[in-house]
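In structure tokens, one chain follows: the form predicted on its own.
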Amino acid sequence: MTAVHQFVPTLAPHDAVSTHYLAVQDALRAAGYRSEIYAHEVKPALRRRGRHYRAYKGPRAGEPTWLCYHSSVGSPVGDFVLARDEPLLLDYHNITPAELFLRWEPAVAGQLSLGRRQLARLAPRARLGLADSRFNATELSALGCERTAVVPIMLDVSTLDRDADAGTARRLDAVRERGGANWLFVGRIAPNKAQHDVVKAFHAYRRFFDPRAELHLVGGSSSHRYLAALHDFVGALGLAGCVHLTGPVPDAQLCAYYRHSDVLVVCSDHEGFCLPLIEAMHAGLPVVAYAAAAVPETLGDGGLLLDTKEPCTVAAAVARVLRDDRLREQLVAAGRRRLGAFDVGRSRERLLEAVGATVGPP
């Protein structure tokens, strides 16, 4: 048997890159090969599925064994699997350039940079490189690794269709039932997501389009020092009494705000990946985004790409959305289509073919 083991920096529940972890763990297992995950940290609710790093002990004897290196971050991991002579495999779902979080995070500017620093010593030593999109590839192949595979990150998204939280979904209609349209951002707060350009379009859109329009910013927060500037940002522009910074939610809130929401709306300056938008487009939920980094390649043509994040250009886009039904549906037909893009059958396949054909048989 020929083994295939991850290594990661965290296994954490209720976490997207983490669930991938395990789907990849699945696929392999499926297919014949053994294969572990170990990791710096293993969040009690997964240690059934995961152990530290420092407890792998090296291959079997007469086992072909190879190591998979989760890059997102810097961490030990990366300098154990560097320091290991096992052949490399290499599954890239990008780093946020640190100069984004430098001036509101010192010390995660600090990790991205080490994760950079470690990515470029382990792009040329990897067999294969997994990305999430093309633009992830991109950045593996310019830092010399060869051979590239295109997996988007394998999430089921019809978790989504269970039943929504009734007291949040109650909230956002009484805002539709006063005239008042639900802007929607899902994800962490922190500086390369850019929320304060979603509030800074939000402002512009009550003023000229919906004085009666409310924004939701869903998801926990990477940097206390953003989350409080934008805490500012919004009680300055008087907007405080209908900015809502939820903090991270449970899955039933989540799907009321997909389903009960009118637009997603994406001012990120860099996504290798951007998920939320896979998810509004299976809610049927429209999108409007910022064309930055991956975000044109994951939404494709399911919603509406600008080329500027001018904040009257972005209400002035909502507002000819929720507006105009037939470009609202053509939208949301659209991204339904292109959900096909990232089903999770498809992604298991390419992720078999890709290590098949560089590891060889289970």
The other form holds:
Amino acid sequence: MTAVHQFVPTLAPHDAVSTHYLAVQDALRAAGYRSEIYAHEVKPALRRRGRHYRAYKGPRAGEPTWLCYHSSVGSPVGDFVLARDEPLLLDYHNITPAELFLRWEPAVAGQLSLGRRQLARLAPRARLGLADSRFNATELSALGCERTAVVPIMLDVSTLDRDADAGTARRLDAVRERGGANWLFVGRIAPNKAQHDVVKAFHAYRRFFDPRAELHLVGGSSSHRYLAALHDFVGALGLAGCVHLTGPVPDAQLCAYYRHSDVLVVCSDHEGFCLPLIEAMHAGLPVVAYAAAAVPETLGDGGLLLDTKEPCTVAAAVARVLRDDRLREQLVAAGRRRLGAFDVGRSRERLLEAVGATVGPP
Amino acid sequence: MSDETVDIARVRAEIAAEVRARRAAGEYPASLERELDELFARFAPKEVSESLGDALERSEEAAAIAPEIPVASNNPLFGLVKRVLARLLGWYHVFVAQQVTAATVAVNHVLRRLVDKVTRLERATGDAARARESLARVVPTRDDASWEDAVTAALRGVTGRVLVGECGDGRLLAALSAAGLDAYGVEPRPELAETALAQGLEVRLDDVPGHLGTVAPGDLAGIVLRGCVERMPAGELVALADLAAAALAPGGRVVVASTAPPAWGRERTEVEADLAAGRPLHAATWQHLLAERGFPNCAVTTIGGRPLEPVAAGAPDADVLNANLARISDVLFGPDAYVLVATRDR
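Next up, the form predicted in complex with the partner chain, please; the one we just looked at was the form predicted on its own.
Below is the entire complex, every chain and molecule, led by the chain shown above.
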């Protein structure tokens, strides 16, 4: 039997990339490969699915063994894998450019820089580079990875089909009943996601189009300093009553936000994939997004892409999407078609095809 | 839903046109984006400066580590446990923090000595930054009249944001806005920026490289470079070409409006000629720099110049005389300026 073991920085529940690791393990095992997950940190809820990377003792006698390293941040696991002799697969989920964090969270910037340095050493060694997007695959190729394959992150968005939280839905509907629109942004509060630019556009929207609109920034925080600045900025603009920083929310509330909002607005400077775009397309929520990094590739024609995030332009674009029924319906329909490209079954097939062609049969 | 498909590219163009029209009508204040940027900047940490002194200051600020153990928790029980642990382990955290602080202070001490040495070296070799500041106070505002038409023509049909850097008192910027372009300016000298702002133009107080460094890749459809391109050192102009190339979208245009090098020597004041760290580049040099950065298509329009009349072809030694006259013409009476437009690959 051939073994393909995954090495990851962190294995945690309710985390998009961790869900992907688990799906990869399931796919590899179902195909007949032996596959374990080794991580620097395994959260208690997933102790049965993964173990500490130092517990890896090397290949079993006579068993061809490959290591698959998932790169998204600097980690001691990266150095551990670099020191091993087993042939390597590299699954790249993108590393946010450190400079976007430098003035906010220097320690995080340091970790991101470390991740980039590790990636530069791992890429030429990898026999196959797997990437969530063509955008990521291009980076791998530029770093000297000779063979790449695009395998979108494997996520089951049907978790959004569950019952929506009634209280959240009521609050969002109340905004609509007052004649206002609900703007939504989903993702961690982080400088690369530029929520302050969403707030700027929202400020312009309320001023010029819809004084009853509300903005919901849903997600935990990756930077306390950025979060604090965002709070202060919202307060200084007099928007404290209509911009809601919810923090992390349970799935039922997330469902309610997707289903009862009017538009998802994304102004990120850097996204390696941007999962909320997929979730919005699944929920039938129109998207207005700034075309940066992997956003255009993930969104395709499933939303309105802008080449600027100048506040008045974003505000005018949202206003157009919300008042033009035909445009909105077309975007939502295109979004639903676009989802086909991220079908979990298809991603699994692509993964096994690419891995099989490199590693050989189980 | 109607069967007819909405043309998304057209929707985007209509949105851009609507924004331009409302901005021109004064409905969208030209200064709104700048005001929002400035307001957010009040709450954001300082940009990480390239200056060695600033970097060292940040490093020294970060060197003193206070062992503040986080004890807050949403769960009262966890909060209690954290407080007890903090109390029990406080001495250990203080000990570790003191060790780390001692190490970073030692490193900073070495860095401080190095910075002092570099500073002394810079003074000994001439402080370029101070010369530049002094120069900025005497450089006259360029008269854009001679190249206004050529620059406007070069940007015709561009949709998306156009940066005019430096925009001076705003004459060229106003002309581009009047031609229907979504143009904004960057100007490092406050008094000139204020003059431009007073005309209702959208202007940021910044230098051109500094501003371009904050523009997201591919965010601009056009960039006009003027003023600064006549006095920056060659290395900085090469870096400026990098920044411009990064900021432009595929199909975007760079327009360089510059005094021609021979004319620069004729027209500059003595103070300017002595203090300027750099000189304007020849159009061919810009063409070369931009071609290397993905701008294969380039056109140059020369402006002004009063070439000497060649002698009649049949005159004795006419070939030699005309060759020499052409050289003298180039040096003394050649073109005053040029406008170069380069288009990025799609």
